[in-house]
Amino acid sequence: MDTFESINSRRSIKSFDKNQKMTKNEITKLLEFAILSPTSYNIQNWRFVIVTEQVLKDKLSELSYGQKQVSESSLVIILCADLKSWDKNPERYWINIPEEPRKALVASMKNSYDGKSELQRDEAMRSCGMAAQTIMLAAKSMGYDTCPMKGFDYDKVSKLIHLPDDHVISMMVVVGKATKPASSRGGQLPLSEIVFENHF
């Protein structure tokens, strides 16, 4: 499936085949695409908690206000981010470039994020959002369907997955094989209403 077709056919699916299992190789392939998503300073601040055990998926479904697509899916990916990744051995983000520009990038990144908690959180959400879209399009190309989700109890899910104090959950993406098609699109606004050339 080409990129345009994946974008056009990707829909938020609410009913999955609960007997469908993803192989470890398929999950690895999906995550290998996810980590190609862009991040500022190549910070790679996303962290992916993958859930395949049915008991845990059922618990996550409960914490998602009973939304059945969580328990029926083949895979739940909880997209989290390390808010302090900019200060944890950041040289490794540019291991393949010469030492001098690497040190300059580290200094610039620390200057950008140090003491700026709001920016750290904003960056986390941007990074996870881009990774989520990559996951959904890659999954569609692999023959799977997805549903991005924010409708869950963040505090209780954080406790369930033992989220570190310096991390944050952005969203979840559930992956599986659809048993029912998505409803018709609600309607896209015309480009004339949402696109502005050069200025508003």
Ligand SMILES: Cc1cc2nc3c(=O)[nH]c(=O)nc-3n(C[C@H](O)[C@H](O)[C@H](O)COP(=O)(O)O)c2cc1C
Second form
Amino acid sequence: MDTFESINSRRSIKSFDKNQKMTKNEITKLLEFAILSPTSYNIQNWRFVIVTEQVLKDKLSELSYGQKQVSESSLVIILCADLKSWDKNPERYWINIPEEPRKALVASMKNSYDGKSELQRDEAMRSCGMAAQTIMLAAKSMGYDTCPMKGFDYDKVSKLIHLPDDHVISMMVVVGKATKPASSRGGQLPLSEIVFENHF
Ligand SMILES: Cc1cc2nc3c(=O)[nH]c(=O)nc-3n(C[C@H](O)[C@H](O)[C@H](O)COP(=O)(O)O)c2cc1C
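Moving on from the form predicted on its own, kindly provide the form predicted in complex with the named molecule as a structure.
What follows is the entire complex, opening with the chain shown before.
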């Protein structure tokens, strides 16, 4: 499937085949695509909690106000981010480049994020948003469907997955084989309303 086709055919699916299991290899492949998503300073601040166990998916469905695509999916990915990744041995984000530019990048990164909690959170959401789209398009190319989700109790899900204090949850993406197609598109705004040439 080419990129245009994945973009066109990706839809938010609400009914999945409960008996469909993803293999470990498929899950790894999907996550290997996810980590090719771009992040500012190559900070790779996303952390992915993957859930395949039925009991846990059922619990997550309950915490998603009963949304059944969660319990029916083959895989739930909870996209989290480490807000302090800029301060955790950041040299490893640039391991392949010479020491001098690596030191300069790390210094610039620390200077950029240190003490700026709003920016740290913005970066978490930007990185996870990018990764979520990569996951959804890659899954589509692998023959799977997805639904991005924010409709769940963030506090309770945080507790359930033992989210560390310096991490946040951005969103979930559920993955599976659709049993029903998505309803027709809600309607896209015209480009004339949302695109501005050079300035508003
Ligand atoms: C951040 C985000 C959160 C969403 N949360 C939910 C959700 O909790 N439940 C749901 O059924 N759909 C959810 N959606 C799906 C949107 O309703 C859907 O993307 C939108 O209606 C456009 O439809 P499409 O994805 O099929 O093109 C979410 C989408 C995004 C991007």
